[in-house]
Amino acid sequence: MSPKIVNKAEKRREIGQRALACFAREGAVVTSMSQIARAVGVGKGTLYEYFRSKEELITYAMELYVEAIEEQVSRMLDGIADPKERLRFYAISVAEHIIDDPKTAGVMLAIFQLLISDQSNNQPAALKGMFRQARQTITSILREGAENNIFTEKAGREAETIAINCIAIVDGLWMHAMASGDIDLKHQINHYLDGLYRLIEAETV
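So, to be clear: I want the structure of only this chain, in the form predicted together with another copy of the chain. Can you give it?
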């Protein structure tokens, strides 16, 4: 019956990916649907076959971006056992993922902008979830560390607070790194974590 068999979900994803590239290059708001269509290599109208509106496309693209980071980082984390290493690796790889493709930073900022402005909206639930997810990952690392007597018991108790600070410093750092151009991201993160570890490392007798 279907004359042309098209995997709609797949194409949707592809459009989202290409749109993401545009957003990263120029900013989501100022990227026009025409530009996206050209970038994807389809007609303007086709975009509306896959997304009800520009907003929906933006949100979807951001979700893709967030998924990608999460997946990549968590995959990399799998190979590391030591909680200290895990935490350090997590922080640095997130930061570098953003710095490596500097255009990506714009997407990250756009996500923040969306979450800050559209607090009533229901769509960006997936985006909000991303932060919760990240927070949880770090909290877990800290708690596990505490359980395994690598971090202090107190660190385990304060895991959530520490996790939030970790994430905040990482995000704050890449932002400033991108804005200023003279910040050594790795050095900053290591300095922070070295201090943190001195504070929360359990005394090994």
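Now the other one: the form predicted on its own, given that the block above is the form predicted together with another copy of the chain.
Just the single chain follows, nothing else.
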């Protein structure tokens, strides 16, 4: 009988998804590689064939979490031409997807555990790049708007800085909404974006 051929990319993704479920349930710091191996149904040594360290696995699992939300929202952006409406739809949809995702609370706990447990001055590798795609998406929307004279030239030049601020504010809003339970998230994001647009909209003749 021929040996079973394993698709390593698919197996790596499966491990990452199972690990993400473990991290969401228990937290990334306290979850051991042995626990993840049991969840996947493989030996602990097999995990190290796909990931050199637990940190690498955490990084990959977090990226899968963000990627899944980004993919769902990005597919729906194609039919929206106006950069202002694209950014509005993107910000609200991502925030609502995060709140509706049952893994969110656990993933956020895992992130905070990583920040607290890190004894160096360096940000844990698992957190680096988690929101890179969001920055790129918002930066692209802003630059497109500037090129089409919807936003100012300055907004186009400072698009990345604006994107970072936008993500920080929207993140704060959805986390506050989760914690309090009585905040109209969509209204608050619209309120912020309306203010932003007043600052960066190009003057029309």
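Owing to the predicted nature of the structure, the values given are computational and were not obtained by experimental measurement. Numbering follows the first chain given and starts at 1. Between two forms, the rigid core is defined as the largest C-alpha subset superposing within 1.5 Å.
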Verify the C-alpha shift of residue 101 between the two forms: is it 2 Å or more after superposing the core? yes
Honestly, after the rigid core fit, is residue 190 moving at least 2 Å at Cα between the two forms? no
After the core is matched up, is the C-alpha of residue 31 off by 2 Å or more between the two forms? yes
